[in-house]
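Listed next as structure tokens is one chain, alone, in the form predicted on its own.
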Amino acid sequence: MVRTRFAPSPTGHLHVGGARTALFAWVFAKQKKGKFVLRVEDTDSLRSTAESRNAILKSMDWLGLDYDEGPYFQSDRLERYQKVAEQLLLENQAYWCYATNQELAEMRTKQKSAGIKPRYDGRWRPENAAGKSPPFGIKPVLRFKNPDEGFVTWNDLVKGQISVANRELDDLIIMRADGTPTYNFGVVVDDWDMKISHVIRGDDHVNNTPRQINIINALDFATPEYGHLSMILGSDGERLSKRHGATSVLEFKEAGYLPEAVMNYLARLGWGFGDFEKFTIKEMKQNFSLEKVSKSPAKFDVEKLNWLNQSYIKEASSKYLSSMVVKKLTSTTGDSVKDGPDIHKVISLLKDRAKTINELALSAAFFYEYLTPSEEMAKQYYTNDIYPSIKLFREKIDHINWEKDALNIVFKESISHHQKKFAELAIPLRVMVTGVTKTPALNSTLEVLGRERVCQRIDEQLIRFRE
């Protein structure tokens, strides 16, 4: 059975790169009718936080990346790592190293000066440390005894065949002095215990893979298949970072993006589905292939994400969007949403123009909290020559069926009677009832606002004409 995993470290929020990795691992498992496992690698006690762990779980939930098993926490498995480490020690596949940080620093400095690639020199390997007594007061680390000869070769599911000479690798630390496992050791044990068949992760881990395969071979474990995803760059070709805008999943949520739009966009970062820009998760499950994942870095384009998000908003039902919009509105207008127009009608009127939920909520605000026109607006638009047309319009709307076609007829009658142009009446009316100069179609806006609000707002502003 295919079993994939996503294994974030809770040292920060879930970012774009990690979210794409999780998505590809998730969809690969779903496509193969396998299992997707969530594992939290939290053995770095100094940097791991509960806040980051919770943020990762919230991000996964928001994106809809449901996991079949987990979350497992490495911090709950320390005894297991120690047991496997003891096995390697007994089989002469690992050894205690007493080199101090100062010694290691001096060693690296000398190697650099000699033009040699910095690497541990094996000074505490059993064959090199014969007769040496462990120094007093030094807590040793446990190092893996890496093979000296040969190559580590694997067929990467994304990058193709990769081969690394063992002489390029040194004896890495597998257990720290405090008894916790290092990354390369912990994941080997975890992937074996959790029966992971495919490891899909970022290509920043390519250098770790030969080290892990050597540990796997020493333990006589089965080697999973590996697929390393290319990095994600900003639109300027530099590594994606904060300066390119929002990078964490929860930031996209707060900025008003829909999870399905973010998922769709993440899928397009390095994977192609023909000429399609927009597709469903079901379509992705049917068509996804690691062989079609690009070996080249993907570029994150905020404008394309905005276009995609706008497309999803436009096609979404008002019912689906309403809870998100109400939440945003409530934070700015309070409980006035409850007393205002039907939120579904407001959303239906506005959603075609909005790129994000935040924009949609902002444009809906005047339906629930009246933006009193400024003095500058009143001076510019409340002119004596337009007063008769507005007054006539106000009188007529008391006696009509409150729907957009009837409102449109009254509007045309009001400008025709006083020989005015459309904009001459439309803009002052918009200012009077909304406090802004640009809205969707005026008759539709007035219909949604309702007779009582429209009449009350016009009456209040007509008083300003006479002041």
Given for the second form:
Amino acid sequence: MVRTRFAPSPTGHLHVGGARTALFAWVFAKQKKGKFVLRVEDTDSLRSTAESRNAILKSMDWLGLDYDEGPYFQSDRLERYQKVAEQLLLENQAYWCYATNQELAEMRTKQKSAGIKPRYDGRWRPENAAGKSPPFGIKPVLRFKNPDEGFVTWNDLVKGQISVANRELDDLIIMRADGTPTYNFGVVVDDWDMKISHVIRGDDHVNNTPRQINIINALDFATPEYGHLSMILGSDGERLSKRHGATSVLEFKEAGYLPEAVMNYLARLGWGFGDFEKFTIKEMKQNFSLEKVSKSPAKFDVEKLNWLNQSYIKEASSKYLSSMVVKKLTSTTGDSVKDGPDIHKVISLLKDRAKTINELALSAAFFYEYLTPSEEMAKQYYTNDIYPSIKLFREKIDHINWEKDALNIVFKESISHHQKKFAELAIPLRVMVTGVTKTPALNSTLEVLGRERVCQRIDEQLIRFRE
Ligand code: GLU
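Got the form predicted on its own; any chance of the form predicted in complex with glutamic acid (GLU) too?
First the chain shown before, then all remaining chains and molecules of the complex.
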């Protein structure tokens, strides 16, 4: 059975790269009717935080990346790593190393000045340390006895065959002096215990893979398949970072992106589904394949994400969008949306133009909170020559059927008496009623605002014409 995992370290929020890795591992498992496991790699107690862990879980939840097992926490499994480490020690596949940091630093300096690649020289390997007694007061680390000869070769599902000579690898530390496992060892034990069949992760781990395969061989269990995903760059070709703007999943949520749009965009980062930019996760599940994942880095393009987000918003029902919009609205206006115009009508009117939920909420704000036009606006728009048309319009709307076509007729009637153009009436009227200069079509806007509000706002503002 296919079993994949996502194994974040809780040392920061879930960013685009990590989320894309999680998505590919998740979709691969779903497609193969397998299982997707979540494992939190938190043995580095200095850098792991509960805040990061919660942010990662929240991000996955928001994206809909549900896991069949977990979250497992490495910090709960320390005894297990110790037990496996003991096994390797007993089998003479690992050994205690008492070299101090200072000693190791000296070793590296010497190697560098001799023009050799710095690496651990195996000084505490049993064959080299015979008769040497452990120094007093030094807590040893446990090192893995890496094979000296041969090559480690695997057929990477994304990158193709990769081969690394064992003489390039030194004896890596598998258990720290404080009894915690290092990253490479924890991963191997976990992938073993969790029966992971496919390791799908970022290509920053390619260098770790031959080391992990050697430990797996020493423990004598089946090596999983590996697929390493190329990194994600910013639009300028540099590694994606804070400099490029929002990069964490929760930032996208905050900025008003829909999870569907973010998932769709993540899917496009390094994987192609023909020429389709927009597709559902169901379609991705049907068509995904690691062989089609690009070997070269993907470029993050926020404009494409915005385009997708806008088109998902356009398609979404107002019912789906309303709870998100209301949340944003109440946080900006502090107003109860319940007392204002029907939120569904407001959203239907505005959603075609919004790139994000935040933009949508911003454009909906005047329906719920009227910002009295400033003195400057009044001076600019409340001119005496349009006053008679507006007054006439105001009188007429008391008696009409309140809907947009009837409003259009009244617009026309109000200007024709005074030989005015539509815009001459519409612009000041829009300012009077909404407090802003840009809205969707005025008749539709007024229809949704409702007669009572429109009349009240016009009455309030008409007085200002005479000042
Ligand atoms: N914890 C590692 C990281 O966050 C991932 C390890 C793995 O996927 O093997 O980079």
